[in-house]
Amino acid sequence: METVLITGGSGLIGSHLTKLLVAEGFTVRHLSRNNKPNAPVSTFSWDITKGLIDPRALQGVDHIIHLSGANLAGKRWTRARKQELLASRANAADLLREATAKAGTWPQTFISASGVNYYGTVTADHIFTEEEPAAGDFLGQLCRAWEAAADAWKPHCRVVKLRTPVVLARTGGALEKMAAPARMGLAAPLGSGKQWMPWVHIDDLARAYLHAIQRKDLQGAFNVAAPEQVRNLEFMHVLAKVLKRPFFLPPVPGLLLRMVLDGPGNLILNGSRAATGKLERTGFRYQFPQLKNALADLLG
């Protein structure tokens, strides 16, 4: 029975992944900033800002999955907030590596979350592949630093980086926020509606992490986005259709979203497609490759 340590294990992705791994027979541990006496798995404390990790968390670990990271859309992107976004990702991976080095035993695998925003917050017809360089904007450089911190583990173990788009789940995350007005008949495109919206069903994303553990030959970066990628206009139209609600409102002005959300506004108003063939060529198959079926499963 192999042991998996997850950072950010109580979050949207981590909680789904934990259930899947436990069902598959893995022993799962979480690293958390807060004491969680009622947590479903063993939970150990860490503090990124103070550089502290409970050393017991690292004992006998076969795989580490690094999911922790402050919410990109949670607050305005002030200078302090940008530093927090970076520290919660890259600095956290560095702290884990330093603590593991002190413990003297390395895991078989270090799997890190990343984002398709590696390619930048742009809207283009180009389909970005894993071989392309990071964009020069804030999110591109954030993902670059995030992945560089993961690559620092390469001398010691296998490293996999999963670049993730919008994650669709029943509760929590972007879909819940988009579905709320749509249920009231208020679905509308955001900005021009022309921006692409790469997405993935939460179950497929959890399975991709399991796939990364089980396929011992997997290394490097992989886009984890469903094959059917649509523009925001079509996404909102399909959402309204699945909910059996009208779709007639004009777009929400992009200027308004930028004023209200500052940096996160650009995240919502821009997007391009991410190639999915590299992951699929490793034998991974999406259970929800099409948007309509994914939304029907989550909202039905």
Ligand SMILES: NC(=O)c1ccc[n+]([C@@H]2O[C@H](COP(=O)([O-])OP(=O)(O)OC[C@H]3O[C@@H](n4cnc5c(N)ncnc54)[C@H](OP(=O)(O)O)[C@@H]3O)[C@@H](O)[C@H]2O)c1
Contents of the next structure:
Amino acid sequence: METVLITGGSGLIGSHLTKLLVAEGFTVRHLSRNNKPNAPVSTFSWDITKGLIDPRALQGVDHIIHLSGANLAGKRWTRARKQELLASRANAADLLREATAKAGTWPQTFISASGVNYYGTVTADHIFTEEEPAAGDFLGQLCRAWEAAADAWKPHCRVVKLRTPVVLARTGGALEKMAAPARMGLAAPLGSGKQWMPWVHIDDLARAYLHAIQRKDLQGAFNVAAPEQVRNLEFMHVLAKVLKRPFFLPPVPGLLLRMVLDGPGNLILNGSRAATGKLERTGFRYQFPQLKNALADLLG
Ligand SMILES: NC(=O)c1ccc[n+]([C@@H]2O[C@H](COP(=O)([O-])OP(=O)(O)OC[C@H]3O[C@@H](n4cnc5c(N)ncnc54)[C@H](OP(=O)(O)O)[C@@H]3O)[C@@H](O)[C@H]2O)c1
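Give me the form predicted together with this ligand now, not the form predicted on its own.
Following is the full complex, with the preceding chain placed first.
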């Protein structure tokens, strides 16, 4: 039985992935900032700002999945917030690597979350492949530093980076926020509605992490986005249709979203497509390649 340590395992992706890995026969541990009495698996503590990790967390670990990260949405991106967004991802991976080096035994695999915003928070018709460089904007550079911290594990183990778009789940995350007004008949495009909105069903994302553990030849960066990618206008339209609600509202003005959500506003108002062929060529198949089916499964 192999052991998987997940950082940020209590979050949206981590809790879903934990269930899948446990069902597949893995022993799962979480590394968390807080002691969580009701955690479904053994939970060990770390404090990234103080550079502390409970060394028991690392004993006999076969695979590490690095999901920790302060939430990109919600809070304004002040200088302090940007530092927290970076430290909770890149510095966290460095701290874990240093602690693992001290413990003296390396896992087989280090798998890190990353974002399709690696390619920039831009709206373009270009379809971005994994070979392209990181964008120069804040999120592009954040992803670059996050992935560089993952790559620093390369001399010791296999490294996989999963560049993730908006994750669609039954509860939590972006879909819950978008579905709430849509259920009240208030589905509307955000800004111009022309921005691409790559997405992935949470079951497919969890299966992609499992695939990355099981396919021992996998390494490097992979986009994990459903093949059918749509613009925000179409996304909202399909959402309203699946919920059997009207879709006739004028767009929510982009300026308003930018004012309310400095930083995260741009994240919602811009987006491009991410190529999906590289992961599929390794044998991965999406169970939910189309938006309508994914939304019907999650909201039905
Ligand atoms: N959800 C998406 O749509 C999406 C899309 C692209 C990329 N991603 C990335 O995938 C990773 C996991 O996403 P998620 O949706 O599961 O996120 P989430 O629900 O916000 O969970 C992230 C976890 O990270 C830990 N964390 C939060 N703030 C932290 C901080 N300041 N310092 C250290 N740890 C902190 C928390 O675990 P503890 O409280 O247990 O410490 C939290 O449960 C994130 O890095 C995220 O950026 C997510």
